[in-house]
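First, one chain by itself: the form predicted on its own, in structure tokens.
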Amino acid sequence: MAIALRTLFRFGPLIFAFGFLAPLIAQIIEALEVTPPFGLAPLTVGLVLAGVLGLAAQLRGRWV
């Protein structure tokens, strides 16, 4: 159980990015009535942006 929690917390920035930031970004895009490029869905854009931010936080070890 401890190994599972340690592994889960190691990927915390990515879990936060995909679980919280991606839907938040998608809702902001929809609320502002912005049309995503290339006909992408707002959630797809949110997943890509959140993935980039989460990966940067994962590699750097911090969000800021």
The other form holds:
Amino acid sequence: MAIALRTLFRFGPLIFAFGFLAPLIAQIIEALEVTPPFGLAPLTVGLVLAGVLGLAAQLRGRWV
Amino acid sequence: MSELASKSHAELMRIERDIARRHIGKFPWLAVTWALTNLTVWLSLWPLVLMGIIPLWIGFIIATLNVMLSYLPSHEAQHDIIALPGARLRWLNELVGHLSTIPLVLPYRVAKLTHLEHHKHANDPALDPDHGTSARGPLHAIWKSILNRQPGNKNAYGDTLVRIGRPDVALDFIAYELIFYGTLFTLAWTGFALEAALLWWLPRHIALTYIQYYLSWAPHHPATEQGRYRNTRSFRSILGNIGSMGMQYHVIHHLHPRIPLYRTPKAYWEMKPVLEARGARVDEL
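After the form predicted on its own, can we look at the form predicted in complex with the partner chain?
Now the full complex is given, and it begins with the chain already shown.
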């Protein structure tokens, strides 16, 4: 249990990125009625953007 | 003041305690009503927004105010102001303590134990769990508050719980975090990411910055001195006493933590000559 929790918190930025930021970005795109480039689905854009942000935060230890 | 300056330490202490005693022991209806109303309003926002009864932007503004207002009733409970241990209404003290900070995702036991350590060691860089909020000025204080929440940062509250031999209480923190993020993720992946972001996630970040600014940074700035009369101060806020959540008179709270928040201004003006005679930092107000 302790190991599972430690792992969870250790990868917090990536988990937050895919758990929350990705669908949030997708739903912002839909709410603004923006058409993503190259025919990408809003969720694909969300996953890519959130993945990049989350990976950067994971490596740097900070979002800002 | 000149009359008081000639008095002994014991006489000054007696006068100070007599004033404090007049303000302690009054039942803080405001804190109890505030806690329960605030939580009810915040919880009501969810069905109201999800069912489209009120627009999300209005929900966001109200939720932000709710989360900003969620800490202080718990703070009254942390100091047993609603009811002392063993008193008939002790359950209400603990209920307010536990319920009011739910929107802030701050467990009562974590808040209480670390806050009492803050009182014991205010401005001690090694032992004050809130010392991380010290900053050069207002903008730096806001930036420090944001930086302190970054994932790579050390958790001062967790370290404090370990230091005082209560690492078990950190489990409350873990449970709150799991529930908070679990709720956010579930809402986000079921099509309610914007609602989750604007009713809880962003309001919480705004509120944490505001609370740390006014409850921690401003009353202790520059946070370099320790000691009963020097570790905090009175100050004049551009948002006034209500806009700074009653923190202009924070010096009274540190000297006599069982005085309810709503009585600190009155106690301050009555006690000010004594505080001046003591060399307290009360020159701004």
